[in-house]
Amino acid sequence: MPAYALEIIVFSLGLVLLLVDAFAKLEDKRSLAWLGMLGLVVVFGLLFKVEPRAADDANVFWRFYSDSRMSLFFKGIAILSTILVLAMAIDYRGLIEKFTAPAEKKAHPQAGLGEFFALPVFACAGLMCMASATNLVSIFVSLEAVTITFYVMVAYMRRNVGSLEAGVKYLILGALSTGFLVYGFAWLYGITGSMDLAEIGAALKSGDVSPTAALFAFSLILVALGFKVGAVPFQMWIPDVYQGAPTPITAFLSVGSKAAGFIVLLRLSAVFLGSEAVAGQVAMAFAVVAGLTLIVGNLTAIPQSNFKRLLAYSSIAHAGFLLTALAAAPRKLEAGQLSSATVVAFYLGAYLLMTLLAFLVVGLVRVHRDSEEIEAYRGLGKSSPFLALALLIAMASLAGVPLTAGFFGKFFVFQLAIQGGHWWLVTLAAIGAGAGFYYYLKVVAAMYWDDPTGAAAKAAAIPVSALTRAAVVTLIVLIVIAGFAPRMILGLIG
């Protein structure tokens, strides 16, 4: 089976969900989420059955598409993220029903819930296309397919002011970043005469292209993708959007949007870093943005009292670590050394596990305690020890505690920065990692050492469904396995 068949299946799955929602008489629309998860589990299994492209395959489609192991790894990230987001959405359905527009007479009491389960599937298809895109046109189309879907999902709770505000901010700033991206792509096409990344790379290496023009095109692209990944100074939208969006969508945005941005950034940066004329300046730009992102993300997370805003600034900080890996890219690899692309892929895989584990707990607390403040987590270790343990492991991994996936993600980034001689960036990353220990572990302190106050003091144990419990246990196991045997994940990346 060719790799592109996976995207066709996922897109068809999304259409099936919409058609079933429109024409089938469903008493409980949660069955749509179950159908979506079942279909994605099948697609994930098919991921390991993909046949590599034949050497004599002259299909024009391959000019726009790559089926490398790295691409397949990113497709796996997209599929797993979507499965877990749908599992989260099932528990979150009560709030979605509460804050969507009231149904018309004789309409289904869960009207609107079907689209909420179908939209992540379409976003997944876009993410999978993006993982294989090797042409400026296919990159742009797949990226915007993902982004437009997120515009809808962020503002989905249309009777909630915070969700509407988040949607408007994301839409306006997202449209602005799209303008920069289109202009950057147009400029890149103008100076190289091609939209194919391989041909663009060859043109930049040839020396026939003006370095100033190439750097201008790169600066426009960096502004646009800096918005997508949440890099400073393009991160202004993240805290408000993360706080206002429905929690399952915040989780998807945190993982999916970041993965999408870095997939594109990896491919486009490789084109510029392959040219000796501009590689040094491009690497320095990555280093400066990475340093600013590390400092701003980590230090602004310290005073946060809202857990979703804390995770938002945390997301910015992790973008800084990922950009640090890209800043160390232009160097000759010796035997046994990891490339920047491999480290970024590993880090994103680890980030998927620990971030979605944290948001699974956040979503349950939001539903059952009606709060996203850290105050609501006081005493959680006594009232809901299973959820407290899950959040403890998520926070430990995000902070980089040894024997967790997050530790090796940061370790590989530090290793790259040291090998590249970026000692000032290593220093900033160390300061950021130290700050991370403080703001992550203050949540742990609230769960286990602080006495509950207000509504939290009267709160009962939070019920956990069998599906959510299975998802939490799976994520915990994968975090620990990646912490003990990171080479297993690196083997999948290739």
Given for the second form:
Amino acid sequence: MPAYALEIIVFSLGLVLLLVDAFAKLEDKRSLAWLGMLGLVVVFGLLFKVEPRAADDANVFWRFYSDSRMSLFFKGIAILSTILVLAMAIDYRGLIEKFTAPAEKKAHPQAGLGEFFALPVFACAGLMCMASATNLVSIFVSLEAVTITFYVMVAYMRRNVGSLEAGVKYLILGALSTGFLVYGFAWLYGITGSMDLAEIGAALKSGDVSPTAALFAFSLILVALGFKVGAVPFQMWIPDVYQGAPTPITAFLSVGSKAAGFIVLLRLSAVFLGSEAVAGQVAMAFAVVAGLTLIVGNLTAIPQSNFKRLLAYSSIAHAGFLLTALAAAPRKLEAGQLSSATVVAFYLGAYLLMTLLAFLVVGLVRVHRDSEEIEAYRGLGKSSPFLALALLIAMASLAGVPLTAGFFGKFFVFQLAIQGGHWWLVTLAAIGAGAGFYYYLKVVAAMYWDDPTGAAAKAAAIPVSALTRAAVVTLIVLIVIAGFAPRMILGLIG
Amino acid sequence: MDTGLTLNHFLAVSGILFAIGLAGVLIRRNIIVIFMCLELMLSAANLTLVAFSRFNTGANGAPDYHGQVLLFFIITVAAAEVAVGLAIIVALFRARETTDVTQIASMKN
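Now that we've seen the form predicted on its own, could you pull up the form predicted together with the partner chain?
Every chain and every other molecule in the complex is listed next, the one we just looked at coming first.
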């Protein structure tokens, strides 16, 4: 089976979910989420059955599509995170129903729930297309497929002011970044005369292209993708949108949207860094943005008291580490050295595991304790030891404690930056990592050492469904495996 | 027919359009106007694409159609974006009775 069949299957799965929702008159719409998860698990299995492109295969798909190991790895990330987001959405359905139930008395209370389970599948199809896109047109279309789906999902709780505000903010800034992106693409196309990334790379390398025009196109694209990944100074939307969006969607946003931005950034930066004329300035721009992002993300996370906002700043901080890996991209790869694309892919994989684990717990606490403040986590170690352990591991990994996935993610970034001799970036990253220990472990301290106050003191244990328990255990196991044997994950990236 | 117009004329106009759109997004407070300005930015990109497509002629003098293909995708995506965007704005107006972006800041910073 060729790789592009996977996207077709996932997209059809989304359509099937919508049709079942419209015609099957389900009493309990949770079965839609189960159907979606089942389908995605099958697709995840098929990922290992993909046949590489045959040499004589002249299908028109290959003109804008790559089936490299790296793109298959990113497809895996997309599918895995969508499965986990659907699992989270099942636990979160009560709040969605509360804010979307139709006004008429006779209507089904779950009338607004079906699309909430179908939309992540469409976003997944978009993310998978983007993992393989090698042409400006396919990059643009798949990126917008993901972004527009996210507009709907962020604003999904249409009777909740916070969700709507988050939706509007995301809409305006997302559309602004789209404007910059297409203007940048238009210039890139204009100066190189091609939409294909390989041809664009060759044209930039040949030296026939004016470096000023190339840098202009690059800076427009950098602004656009800076918005997508949450790089400073384009990060201001992140805390509000993360806080207002439904928690499963926040998790999806922080993993999916970031992965999407970085895939595109990796592809395009390779094109620009390949050209002698502009490589120096491009690497410098990355380094400046990375440094700013590291400092602002980590330092503004310290005073946060709302856990979801804290995770939002943490996502900015992680974007800083990822950008550091891009800025330190080695010009010439020596034997045994990891390329910055491999480091970014590994970091994103690790980030997916630990962020989704944290958001699983945040969603459950939000549903059962009705709060996202860190105070609500006081005493969680006693009342719900399983969830507290899960959050402990997620926080340890996010902070970069050894023997977790997050440690090796940061380790490879530092290695790359030191090999490249970017000492001031290394210093900023070290300061950021140190600050990270403080704000992540603040939550751990609240769970295990602080005495609960108010309502939290009398709160009973949070019930955990079998599905959530399975998801949490899987994530913990994967985090620990990646922390002990990172080579296994690196082998998957190729 | 030679009109005397060169690529630079078109690029200048599209650059001005883009700048007007961006300024509108940053300055205006009415969310509908902001949305219109965002569409203006996309139109600027479209104009750039068409101009490059017209002036990057191939060996036989025909325009390079790749740029025009992207243009049609942009128009389609912009339409989808407007459909979703206006729905969200209407929902927000029902909840808050305002289209002023400075009024929608209930979350703490």
